[in-house]
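First, one chain by itself: the form predicted on its own, in structure tokens.
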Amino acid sequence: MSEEVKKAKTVDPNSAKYMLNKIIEDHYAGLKIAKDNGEKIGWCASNFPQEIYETLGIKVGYPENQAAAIAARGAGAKLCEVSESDGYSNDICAYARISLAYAKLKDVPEQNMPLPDFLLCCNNICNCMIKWYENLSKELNIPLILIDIPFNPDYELSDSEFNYVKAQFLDAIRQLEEITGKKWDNDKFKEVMENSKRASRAWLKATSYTQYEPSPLNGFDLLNHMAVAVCSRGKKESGEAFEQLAKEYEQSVKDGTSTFRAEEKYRILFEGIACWPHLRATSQGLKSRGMNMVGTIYTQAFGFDYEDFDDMIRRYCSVPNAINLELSRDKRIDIIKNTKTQGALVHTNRSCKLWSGFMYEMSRQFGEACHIPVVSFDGDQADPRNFSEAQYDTRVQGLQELIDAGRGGSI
């Protein structure tokens, strides 16, 4: 019997880990089944309104999730090099390079996914998404549906921006009805909305358990569980799985146990997307020093709690990368205070120019407001060539020394 089979047999089918893993397995299997049955399937940006396609009963895959999985399993550099050999700059997002390479190769054993019949893009993440999906549309000769959500320079969402985006939500529904032949059903939307709210609330509750000292979880666990929040929020089983996850964390608080397999000496904010090719190195570099990631805005970005269709639109206009520096800063200050964070480790992510570009000023502001040290390291979410473990280790050590100095210790 293989080690993988032995491991699988020891996982409790009622555990959150088993339930969450099964949702992801079913997600990819459902895509293949739909494609094999002749249904039209799509590829979708992570912050495109999931409720639209879920209500219409359409299967979609997520190139960002796929690229992260490919990178985590060691094939990120190989696929990036394929795109670069086709003329794509190594300065663009590694997720985009991996996705464009996959569309060309069509078979990557680290994580296969059926090719799409249409594309769903939303630029509330970044404008690189537009060019990435435009190129996929051209290379695969398939239609692209784009929802343009402008960056909001103000603290509140204006009526004019709301009306502009709402018109696009309605038009996206119309276009999908034409492409797939499926029809919108308001009752079905209400069901999907309730599922999404249930899953989001349970997900946010689970992430909130990092406020306890010590935390009942290794914060890096959330980076793995987050995939379900991205691709399956509108399904009933996602809410059930996240509720189970929250129950397990609650029990761990009562029992005094934790999935962080070390003494929690330091509590830090990890800012930015994970370095998926170097997840073990980045996690171990913290754990070896007793540092637990108890704060991050990244996982909270996929908790969508709203009351109706219009409120849903406002929520999609307020994801972390679509809001101004002041509001972004205040959200991080809240996280730092709620989790009693002692320092911040900032991933200067070569792939994510928007996020990293304003992080220098934002981290200065939240660091000063909360009186915590902030240290950054260079890396990449999916291209392993842009990360140095030696540099990372030096920066983490520096953060530890700065926190100790704040406690009255010496550097």
Given for the second form:
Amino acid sequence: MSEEVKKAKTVDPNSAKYMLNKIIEDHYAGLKIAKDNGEKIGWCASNFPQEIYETLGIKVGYPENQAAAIAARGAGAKLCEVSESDGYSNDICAYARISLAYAKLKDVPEQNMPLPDFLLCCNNICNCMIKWYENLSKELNIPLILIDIPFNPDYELSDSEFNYVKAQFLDAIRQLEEITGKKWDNDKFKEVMENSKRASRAWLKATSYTQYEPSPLNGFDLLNHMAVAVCSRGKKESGEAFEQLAKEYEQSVKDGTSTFRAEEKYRILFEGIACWPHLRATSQGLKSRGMNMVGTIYTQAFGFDYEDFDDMIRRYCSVPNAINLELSRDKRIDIIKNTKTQGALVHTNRSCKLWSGFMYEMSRQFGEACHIPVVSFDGDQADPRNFSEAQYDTRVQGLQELIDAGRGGSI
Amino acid sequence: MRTVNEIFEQFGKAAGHPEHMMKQYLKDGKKVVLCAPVYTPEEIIHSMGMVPFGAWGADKEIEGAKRYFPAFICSIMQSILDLGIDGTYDGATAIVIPSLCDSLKVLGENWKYAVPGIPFIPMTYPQNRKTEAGREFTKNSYKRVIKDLEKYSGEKFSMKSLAESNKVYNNHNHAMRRLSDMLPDYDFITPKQRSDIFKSAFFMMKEEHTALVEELMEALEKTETKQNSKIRVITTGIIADNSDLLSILEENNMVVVGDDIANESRQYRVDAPCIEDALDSLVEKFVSMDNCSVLYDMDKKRGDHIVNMAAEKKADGIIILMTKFCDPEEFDYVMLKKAFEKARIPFVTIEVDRQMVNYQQANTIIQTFSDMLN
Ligand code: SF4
Ligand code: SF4
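Can you switch from the form predicted on its own and show the form predicted together with the partner chain instead?
To see the whole picture, the full complex is given below, headed by that same chain.
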């Protein structure tokens, strides 16, 4: 990687990195301004349909994103302990523990976020979310709107589930109109949908560059950029920033450069949420062996490309944690094939029962189907105490050996 | 006329040896359908002439399930899967798994591969259950269960039989509630005996269980009531059936005067109302359920519900039995704690799981609690 590009990335306001960081900064700043101006703001689950509040012109903050930021900046354990002293078990998802601690402390310099006037919950990623938001609602004494998107045990989405979810989308809009006094506008919805489609397509395009050998990007970059896909998909600027990101990757392919600052000797799928408190250690453990993460389900997770309101609902019913083992497995198989990964490293995430609960079987199946080795390690996305660098290193080493030996199998 | 103790013996047998009960039903030519926690539409299975059989796991060491579940999934799920893998459930026609918590969602997915011989039937409940759309969705999910049951068992469903089964279940609910109210008046009944009544209900046809419960009530009515020196406690949690734990309560002079346990009284609070469409009636039953950690409740009323129960039952204290790795209960815990503190009701928390062998710590906690309440 040339110095020139490195410098450009930190200062060039036209670079994707600058644009993406700015979107997140503006997101948090905009939230604060709205709150200071007396507007009603919400806290929102990462997979709650953002088209709803974006169309209504309502600002929301994302506790999961905030928790990840707090954890990445080293305050995960401190906040988890605050919740634990209130009686929350240390077995509960660390995002929830951090968020509930923040709701109590109300000031955490690692990442502040104005307190909400209402809550928007969607359990398409887990039911833990419902319990977490119930408690926030009770503690903060504010209304909670739940869009319940049940886990779909079938490969296809049934009309029954679709109808149930659609009714809730409409209900949520009505309830939000009541709470905020703002009105739904179909033209505005079309605009938001266009923005979201544009951002999603650009995100999918940018992430598709991991298919190149070598990849023009270190897959860990995506974990940072993802915040925009989570928080600001419905904004015009997000589409522009992801388009710029795709452009940069395209250029890198031409120039033969990459943000993966090592020789790409191995291409792997990383399964699961990042270990935010140990991002450096987990990334370094791979880089030092020339392993680049070129496959991740996040590439698909935030690609919300749809044609109309109904289509959008279907998309929210099919996010990664809402679908059955077979569909989840097939999605991984597609990624593995498209990105030509040689092995999979699976994060058995102590915080996430749903994501880890059938991962052993699912990863065995995609490993066998693609003839690649699968190795797992124990970690946590936000509680630093549930990760051992030594174990991680041994497992990554094991993966490397299995790939070298040209063997499938799992550890 | 059998004595109280003879009747208890029968409850104890069924509760202590579900595998014998299942074998007997199979031997009698009955089809058995496994019912996973927390709320399974047993009435549907019953109405099709099959035996709905509770599958809440067992106190056993986990072996085969380790290949599927990471260690941080609750021991109830771990042991259900393990019993499936080790052949204990062989001969069952299917398993119905409602996906009311994240661990239950993943149980079904693992089951398909770990226990391929027993088909998995998903029962997907809504969390926004009190709306029209929620009701419709519940009904459609029931219909799906019916379709799958017909496919795997070859039996036929009829609304008429469901209406009959709803009545059988309502009668059972009624008997269980009445008995639960009566039991505190007879404080010679041990916590283990009480637990056996509730536990055995999962392994018997409900009409048989109702008859036994009624027989017990009749026998009790002829017995002199006794209630004086014992410490009156209420239990709350998912399960409370471990014999060691129950003997600790007994040794410490405690009597369970009421419970908010998922596989005890939470099952019997609500009846299926008498309405024309028997399936709608079952929907209404589910819709009216409340005060349970796996059912969405923005107002978190469960704490107050238990506080009221404690007042009504004149309880001296509450024992929270926290199933390890059960996040629905772990989240509720903080709210329960606040409600109990506010109401100034003494309580203790004991962490339980199905692999627990050493009850030393539980013993110490209960002893201290009992001293305090005395
Ligand atoms: S990490 Fe898992 S349990 Fe926690 S909020 Fe995300 S999906 Fe839910
Ligand atoms: S409700 Fe709790 S105990 Fe029951 S299956 Fe879910 S996690 Fe396990």
